[in-house]
Structure formats: C-alpha cells, structure tokens
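One chain comes next, on its own, written out as structure tokens in the form predicted on its own.
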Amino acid sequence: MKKKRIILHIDMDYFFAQVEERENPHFRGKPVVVGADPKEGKGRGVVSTCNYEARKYGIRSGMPISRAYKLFPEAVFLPVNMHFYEKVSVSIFDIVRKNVGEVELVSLDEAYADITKKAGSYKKAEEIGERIRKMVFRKEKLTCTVGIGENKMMAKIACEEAKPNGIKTVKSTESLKFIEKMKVEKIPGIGPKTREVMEKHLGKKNLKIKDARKIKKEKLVDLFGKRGGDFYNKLRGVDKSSVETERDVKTVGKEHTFQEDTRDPQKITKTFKGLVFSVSKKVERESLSTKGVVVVCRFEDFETHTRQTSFPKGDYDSDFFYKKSVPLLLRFLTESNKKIRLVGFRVITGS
C-alpha cells in the first residue's frame, strides 16, 4: 500500500510589511501599508502587504491604494523595495532547505515541501515544522505559520487557519472534517463567479464545502468542463498535485500601470512591446536561458490574471519573446471587454 503523503507549506506572515517592521522598529504598532504611491488617494495600483494592524482598518492585499488611502490617511505607507525582500527571502528558504532539503517556491514568502519521506509521520513533521519557525525567527526576527496536511491544498489551508506566527496539522482522517464548514471558495480555483454557478444549481446561498459535496461529478464535469472534476476531487480534501522543486527556476520581469484605464490595443501593445524589450535586454546582460514567458493582466475591477507558454531551454532575443507573448496579450483583449488597469510580462529561466 502506497505511503499517504506529508506535505509542509510555509507562509510568512505579512512578509513585505513585517520586514519593513524589524528594520524600523518604531513602525511596530501602527499600520503599516507597503506598496503603491497613495497619492493623497489619487495614486494608482494596488496594496502589496499591510500589517494586522492597517486590516484593522479593512486594509487588505490586492486592494486599490487609493481605497486603502481613503480607508485610513494616517497609515504609514512604504514603497516595496523588492531587492532587499529578494535578499531576506534567500536566507529564509536557505533555512527551509536546510530542515527539509529542496521545495517548491511559490513566491518570496511562501513555499511547500514534500517531507513525507523525511518525517514519516505527523508528529515527526510538526517538529520539524516548528524548528524551521523557530529558526526563521531566531535568524530573521520575523514570523512564519506551517501548514502540515496530506496534500498541498490541506497543507496550504491548515496554514492559512493557523496565521498568524502558527502551526497546524491536519491528518489524512481529519481532513473531511476539516474542511466541511468552509466556504466553497477556500478551494483553489473556485471564485465568486463559480460559486454562483453552484448556488443556482443547489438553490442555496452562503454555500459551504459540505454543500456543494451534494453535486454529482457527472453534474460538475457538465457545468465546469474538466475543471469541475477537479473540483470534485477537491471539494472532498483530495489534491494530487505534486510538489514540484527544480532548484533553479525563477522568473525575470516588469509591469506597467497605465494612468487610466484603457481598451486601446495600440496603446496597449506598444506598452507591452516596451516591457518585452526592457526584461530581453536583462536577460541578455545576465546571460540568462530561458524556457517559457507569462503575460500578466489586471482589468479595471483589479481582476488579475496570468497566461504563460514555454518552449525549449536556449537563448532568446526580444523578437522571439514578443512573438510568443503577443498573442497571449490579445487574448485578454479579445476574451473580454473589460478596459485594462496593468500589463505585465516575465521570462522563466533556470540553468
């Protein structure tokens, strides 16, 4: 019989604000908002990280800086300084590495690793969970939550139930349970839009885990397509995902916020044609293979989206980049008739 996976998820705790936290001590105990200019409320783009203390004041990640600017003045609003995060976040996942040897890096706070192999059981992986947290901390002076779950998806949600500066471990036969009584939209890939759908189809609002179990797979598979039998899967704690964890892989990019929000394929293009050319030539200068784009979209509604495509590893210039992202980009012209906020576009490399 196949051994039933351990799968561990670390998460900063509000990792771009939190640093900026030790690095000024007297910001501890005020909001902290990190990242676009507010403008007096008149700045465009979005909040990157904010403290438990600005969401005190419906401050969130993601949100409109203007909005959070209006919501409270008084904050103090920082800009990121990615290059120094990049820096704390390699010492970090160095640690990580270190108590549970290679893992799949979701982005600069957030990673997973596979220990089912290292731990053998749960017990064992909740030390080892608790010693990279207090190693980060003893280290690094910032917080981090773990999640221990029988897959990444578990792993991911035990660790967002145990935010902040926690740890939590569901087992296998706990995870049914577990989840039951959460909203539909704790499961990856289930948003707003596709609750509706499933609500119309139950005749219920407020729909919880538990409720959206009662639809058949067959009924799924026909209101979602093959996404709805991942759903399925899901919706009943089972993920087969894998931890992917080639060392190597990173991206290199740029993004552009527009000053007003636009549907002008010209203006649009030539942005983003100025972007592919900005990130080729860093490439070209680091001497960087790469092997696949992603083009990056955030509509009007701050709706964000990302498309991306690979071919073989090799060397690359920006013709070839623009050939392969451009109609990515006009996808999201052509798939909706939203005006557009941000484009962004990044190259995958690796060694």
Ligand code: DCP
Second form
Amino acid sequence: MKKKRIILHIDMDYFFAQVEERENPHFRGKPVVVGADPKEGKGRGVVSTCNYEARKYGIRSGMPISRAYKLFPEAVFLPVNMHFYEKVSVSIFDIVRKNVGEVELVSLDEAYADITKKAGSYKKAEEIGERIRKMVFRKEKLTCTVGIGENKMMAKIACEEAKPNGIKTVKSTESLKFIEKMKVEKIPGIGPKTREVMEKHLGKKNLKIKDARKIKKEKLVDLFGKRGGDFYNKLRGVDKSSVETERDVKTVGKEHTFQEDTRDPQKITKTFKGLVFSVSKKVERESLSTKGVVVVCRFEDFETHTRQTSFPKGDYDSDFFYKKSVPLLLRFLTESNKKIRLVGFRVITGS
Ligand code: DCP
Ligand code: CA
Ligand code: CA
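Switch from the form predicted on its own, shown above, to the form predicted in complex with the ligand and output its structure.
Up next: the whole complex, starting with the chain shown before.
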C-alpha cells in the first residue's frame, strides 16, 4: 500500500493589501482597497483585494470598484503595484523553499509542498509550518496562514479555516469529519450549477458535504460524467492529485508584449497564432510529448491570468494546439473589458 502523504499549503493573508500596509504603516487599521481607480464612484474595473477592515464593510475581491466605493468611500483606495508584489512573492517563496525544498506555486501568494519525507509526522509537519510562518514574518514582516493535511484539497481547506495569521492541521483520521458540515461548494470543482443538480436529485436545499455523500457513486457519474467520480472521492476528503513542483513540470512557451495595449481581436489572435506556431516548432524539434496548453494574459493594469486545459499525453501539432488554446484566449477578451498588454502560450510536457 502507498504511504500516507503529508501536504502543506501556504497562503498569504490579504496579500496585495498587506504589502501596501507594510510599505505605508499609516494605513494600518484603516480599510485598504487595492484595485482599479474608483474615480469617486464612476470608476470601471474591479477590486483586486482588500484588508480585513475593508471586508467588514462588505468589500470583496472581484467586486466592481464602483460598488466598493459606495460601500465605504472613505477607505484608502490604491492602484495595483504588480511588479512590486511579484518581487515580494519571490522573496517569500525563497524562504518557504529553504524549509521544505521545491514547491508547487499556485499563484503569487500561494503554494503547496509535499513534506511526507521531511516531516514524517503531523507533529513535525506543524513545527515546519510554524517555522515558515515565523521566518516569513521576521524577514518580510507579512503574515500568512498554513494548512496541513493528507492531500492538497485537505491542506487548502485547513488553511482557509485557519485564516488569517493561523495554522491548522487536519490529520488523515479527521478528514471525513472535518469537512462534513461544510457547504458542498467547498469542494474544488463544485460550483452553484453542480450544487443545484445535486440538490434537485436529493430534493434538498443548502447542501452540505454530508448530504451530498448520500448520492451513490454510479449516480454521480451518471449526472456529471468523469467529474462525478472525482466528486465522490473529494466529498470523502480524498484527493489523489500530486504536488507538481517546477522541476516536475516542464513547460515550453513564448510571450509577446504589445507595443501598445490593445483589445483588437484580430491583432491579438494573429499574434497569438504566431506564438503557437513558434512553440509548436520547438515541440516538434525536441519530439516532446505534451499533455496540456496554457494561455497567459496580462492586462493593462498588469493583472496577469492564466487558463489551461489538459488532454491525454501525446504528440500533437500546431493546429491542435491552436484549436485547444484559442477559446481560452477569447474568454479573456469577453470576460474583461480591459486592454491587453501581453499574451503568452505554453505547452505542458509529459513527465
Ligand atoms: N487577486 C486579484 N483578483 C481577485 C482575487 C485575488 O487580483 N479576484 C489578487 C489579490 C490578492 C491575491 O491575488 O491579494 C491573492 O488572492 P487571495 O484569494 O489569496 O486573497 P487575499 O490574499 O487578498 O486574501 P486572503 O487573506 O483571503 O487570502
Ligand atoms: Ca491569500
Ligand atoms: Ca491565494
């Protein structure tokens, strides 16, 4: 039998806003909102994040900045200083790597590490987590939260429960019980639509994880296809996905920064097609097997997003890559009205 794993998840507290507080200590204690310019309520764009004081007024990430301004006009509104947060992020994860070795970076403020060998026990794992939290605070003057569990999902849920400035370990024997009273939407991949289908099937509203466990595995597969089997496991605290560190995942890619920020679909798709071609050539030259594509998009305000899709490992050509990736690119255009600064294309090679 495969040995039980111990996974650590770390997530910075109110990241962009906390960095701003650190740089401007006089903002401490005041509601701080980082995002688009509110222009006295007429501004377009959204809140990137805000500190916990601002959250007391109902302000949230992703909310239109005009709405945040209505909720609390006296808050400190700051622009997104992406280059700076990127630098801070590098320093933070250097500290984390010193303690646990390679990590899987999920975003600028979040990572997973498989510490099965390094820790050996949950007790030792929590000591490692505490040490990272102390070092990050001592060196970077920033707080973070750590979650520890038997897999990535449990570590992340533990972390969310311990937020902010906390640490929480959920032992493998506690997983089932730890999540049973939570909303089904805590499970990654289960959103409002999936919940509604489950609710209809069970004839019950406000589904908790415990309720959704009553649906038989066959029924879940019936309702949701392959994802159904995955939901069955996750509802029981089981997540087999492995921590994929930078060393495991090799990506080959290319980016292009436009001379001027643009929303012209023709210009963007033409440039993008060029990137796909050039990456495909390299993939062919090196006879690499691939199992996914990643599209990168950086907007005019430096907010950077990636979208990816995977497929069975194999040898593919540029037409295939383009067909798989262009819908992801177009979604960036339709889901935001910001101009685009940079586009990128990467393939994930099989390991
Ligand atoms: N972010 C963003 N737009 C969003 C969500 C997040 O630009 N819709 C950015 C700003 C955040 C950072 O990503 O600071 C990390 O996002 P998190 O979801 O981890 O949120 P925070 O770190 O801000 O807060 P929390 O303390 O809840 O983790
Ligand atoms: Ca965070
Ligand atoms: Ca995060």
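The term rigid core refers to the maximal set of C-alpha atoms that superpose within 1.5 Å between the two forms. Since the structure is predicted, the reported quantities are computational estimates derived from the model, not experimental observations. Residue numbers count along the first chain shown, from 1.
Put the two forms on the same core and the Cα of F15 is off by less than 2 Å between the two forms. Relative to the superposed rigid core, S107 undergoes a CA displacement smaller than 2 Å between the two forms. M153 shows a C-alpha shift below 2 Å between the two forms [criterion: core-superposed Cα displacement of 2 Å].
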